[in-house]
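A lone chain, given as structure tokens: the form predicted on its own.
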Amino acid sequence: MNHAEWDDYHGVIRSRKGGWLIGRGVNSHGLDLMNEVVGHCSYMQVVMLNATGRLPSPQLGQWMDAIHICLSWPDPRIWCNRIGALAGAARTSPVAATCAGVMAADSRSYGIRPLQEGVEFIQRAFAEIDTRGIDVTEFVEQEVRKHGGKPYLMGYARPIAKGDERIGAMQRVAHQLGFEDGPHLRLAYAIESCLSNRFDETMNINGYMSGFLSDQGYSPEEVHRIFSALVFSGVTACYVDTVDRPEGAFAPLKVEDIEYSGADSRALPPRE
């Protein structure tokens, strides 16, 4: 943007989403929040309409809250939750807690970008399958081949346990709200097949929500900002678990529990 360009900016705001009418009320993306919205909407319809600009339907708000309980849940050993409990043993403020864990995750290995990453690449794999006509065992192994023949293809596998717990609820909650299998997410449960015979790996949660999501027509960067706060309640229930605690108890280590490999003892130099 040049200075021009600028100008056309200076001294007013402007916003083609909404905004406050002093007064008369407040509108979102065109919908009165007031009358439209309050008491006929959940908050998570709120929160897609605000990050994409379409209200989804009761039905999927009620699944982007259930994914949201099974992304965030109060466990103190996950990295973004450590940093909320460490928090609440430090007596910070719960927004100061909770908004440290929810930038944590905001991260490229676990986290909110690895959703988005999903989303990528599940609709890649569905967009080369289509368009060059391969089938997707020729897709799984073009894709093993780029990370040196391991399975680490986004949406798959999962450190430390074998599965995911998390699937068969959302698949019981997907079929109780109505929805059918789309063709991202049939993609993605092939795609496990093949890894599965292979490699003994499956789809984790990321996978599923993946396919799912794409399904409903949402885009790579609609679902970072959708979920941009995903993790702030498993974040604020351990910062309260340890704001009770006494001062510093989580966690504490010992002078002995550090293992050094530094320069050995020596003394001081002599003051001049």
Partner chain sequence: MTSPSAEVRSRGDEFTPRLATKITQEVPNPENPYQAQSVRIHGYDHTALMQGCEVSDVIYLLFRGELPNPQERELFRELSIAMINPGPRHPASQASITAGVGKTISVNVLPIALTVYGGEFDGVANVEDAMRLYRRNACKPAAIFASTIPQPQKGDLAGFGTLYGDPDLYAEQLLQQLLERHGGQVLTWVWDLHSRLKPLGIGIQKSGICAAVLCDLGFQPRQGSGLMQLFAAPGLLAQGLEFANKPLTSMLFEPDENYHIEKIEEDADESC
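Could I see the form predicted in complex with the partner chain next, after the form predicted on its own?
Keep in mind that what follows is only the chain, not its partners or any molecules around it.
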């Protein structure tokens, strides 16, 4: 008889977030949404509030605005965007296309999960270096050994290209907003220096964000929640581009474009 806990929830909804009480207004995390938030806070501040329960500073809201621009751009060759472009060519609704692209970025290779892992990595690195007293070079050696001698540390190196133009832009934004590099970000740069010397690999935007957000006090899980729809805008753009062209016209493939490497033609076995 272990279901008593569920009886507490039966027929009632409990919320720690807020809600709409008809005639009395909308509450979000203890704030009167229409009078204390609308017109006082940016949308990105509210995104972070809803994901974490904490209202960030206006400066961090502006930083979030800028990083979202960096994380989603309209090139349909990027995997999540490609799905948006295919959806446009297939004539779905923009909502369906955008949601499909957002779901695609729930990926182990790009999008949100590597970011969560990046935050885990830099926070673990900080803890290990701090608690075990090993130096950065030794830590990097240890991590590279875990990856068979390859520099596949989360937040470093990048698919398709080396280097990352987004970091310079975000460094500029952070400086303009008055943010100073904190201990996690300084460690991230130190790790980058080791990898650059030995492997000619650099930090990517994930590594920069992971260090910065760790310095702002966010956990890996909070980062996953905050950035759950991080690619939506670029996906929508790619959808719009193809939905305004002939149907099926995004990268159409001829039959002969596909190389078949399966079983030879064969007859069905007789039905029993």
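Between two forms, the rigid core is the largest collection of C-alphas that superpose within 1.5 Å. Positions refer to the first chain, counted from 1. Note that the coordinates shown come from a computational prediction; the quantities given were computed from them, not determined experimentally.
Once you line up the core between the two forms, the Cα of Y260 ends up 2 Å or more from where it was.
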